[in-house]
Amino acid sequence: MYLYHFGLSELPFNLTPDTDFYCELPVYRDAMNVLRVAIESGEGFVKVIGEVGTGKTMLCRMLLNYLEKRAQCAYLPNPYLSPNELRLALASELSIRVARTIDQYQLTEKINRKILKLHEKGKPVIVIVDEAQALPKETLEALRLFTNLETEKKKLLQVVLFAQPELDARLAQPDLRQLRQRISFSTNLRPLDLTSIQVYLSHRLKAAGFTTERIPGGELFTKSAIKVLLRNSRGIPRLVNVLAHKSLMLAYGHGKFIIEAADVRAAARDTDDVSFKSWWLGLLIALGLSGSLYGVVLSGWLP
């Protein structure tokens, strides 16, 4: 692989989500922001949207970790599950032993108990739902009527939703206004632009080892890379992962040290959700189509 070419100790760009390689930009640092403050105001439902591939597990991840002594977490990284199963998942999060056949009003007591012995001992317990746009309808509601458990001054219960669009929809019917109304604050994951692009690129770089030592000019990606890099990803960080690491693998097989825009092209001709966009945007620009005409023509034919 490339990573003595490059003098790299690990692969920068993996899919993993691997919070060593966290990069505080300012759309994450906004987000945690807003997490931070819903959960010391003790509100219900909190809520963070962005599309696949925005970084929401790796910002769910970073969530727990500053959690991790503050509060009693139940990480449910599967939603799909049935208000039993649900129940019995929140059950083994807060290490309560029960049977598998124990009746679900005696479980949701159990449950709600320790809430409230948490509670004494001055731990908040906190629900963190990744990809929670899966979660079906009765289980929502289910999820719903824990937090109605709560004092005079504050909820005993929390619960923060990473989830796609999709659940934006969803909270739109009127069956679900009453989980909707209880969601005071939200935030939405942004794609990445051009500046965030090119620290990301660094920081991640860096992370893997990467030094400036045989590189002219110190930067391993050329500005014109990064520009192509943004317009085949769409400023999404798992597909400029995918393309970044398909550009150094092609550097690599040239013998290059440096990767340009001919490299990300290439990549993002070998990368299916984006090749198809660029094979169109290419056929477009050969056509001589602009401005307004252009973008129609984008946003009708292209997914």
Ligand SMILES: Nc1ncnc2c1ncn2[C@@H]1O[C@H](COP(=O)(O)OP(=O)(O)OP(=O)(O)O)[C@@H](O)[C@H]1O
Second form
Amino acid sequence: MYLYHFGLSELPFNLTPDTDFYCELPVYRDAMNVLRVAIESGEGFVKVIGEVGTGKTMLCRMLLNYLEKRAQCAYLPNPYLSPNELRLALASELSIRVARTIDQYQLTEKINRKILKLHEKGKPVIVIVDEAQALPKETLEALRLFTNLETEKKKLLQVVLFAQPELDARLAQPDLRQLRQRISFSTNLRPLDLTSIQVYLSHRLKAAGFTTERIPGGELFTKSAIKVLLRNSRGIPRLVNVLAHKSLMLAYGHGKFIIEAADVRAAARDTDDVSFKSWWLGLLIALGLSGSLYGVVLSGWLP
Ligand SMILES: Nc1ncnc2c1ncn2[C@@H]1O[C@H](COP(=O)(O)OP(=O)(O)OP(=O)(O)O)[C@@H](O)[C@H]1O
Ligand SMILES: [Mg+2]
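Got the form predicted alone; any chance of the form predicted in complex with the ligand too?
Whole complex next, starting from this chain.
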């Protein structure tokens, strides 16, 4: 691979959300601030919405790290849970020992008692759900009922939902209006702009051991390469990673030390779900359409 060629100690653009590579760009700083304020003010529900690949799981892990000493977290990475499974998962995350056959009423009681006990010890309980757009309606409702536990000032259990925009569509339905009203804080993960992508690339490269010494000018990606990267990734970090990794491989294959626009374009041609293909597809469709229009016009003219 290209590690030695570029002087890296590990792959800089892996797809796993590894917090060692976390880059505190304005969009993530803003979202983290909203989360901190919401949690400190003791509100019931908070949501973080982001398109696929915009960094929700990464932020979720950063939040878990931040809360480690401050709260008792219950992390639910897989939300395809029935209400009963949710209660069991919650019990397990809160270290409550129960038999799988326990009656649901007793289980709810045990969880409530544990939440109260943790509150007395000064530990707020925070349930963090990733992929929350997939939570069944009944499970969302079960979660809402747990947030009914409160003192005069604060909820005893708070819920942070990380989700794709489909969650907003679901919350707009009338049968979820009660939950919708409980969401007092929310934030959206917008795509990265040009400056953020530049900072993002440098940050991840540095975290992977890259030093600028052997590169003339100090930047591995040229300005125009970053522009092509932005256009083709639409500012989505996961696509930035895919394209950046492939561009590095291509440049390495050609024995180059600088990534240029042509390398990123070639990487984009080889990648699903990036703008390059949709751009070409759009062009082909447009050509096809204009071709058939031309045909219609011609056939109208010809006898
Ligand atoms: N703040 C960040 N700093 C560094 N890398 C990031 C950051 N945010 C996201 N990434 C990278 O972008 C990629 C996608 O991030 P992540 O998996 O968190 O997205 P997601 O929104 O959870 O995607 P999905 O909707 O598919 O679950 C990962 O490789 C991750 O390392
Ligand atoms: Mg995710």
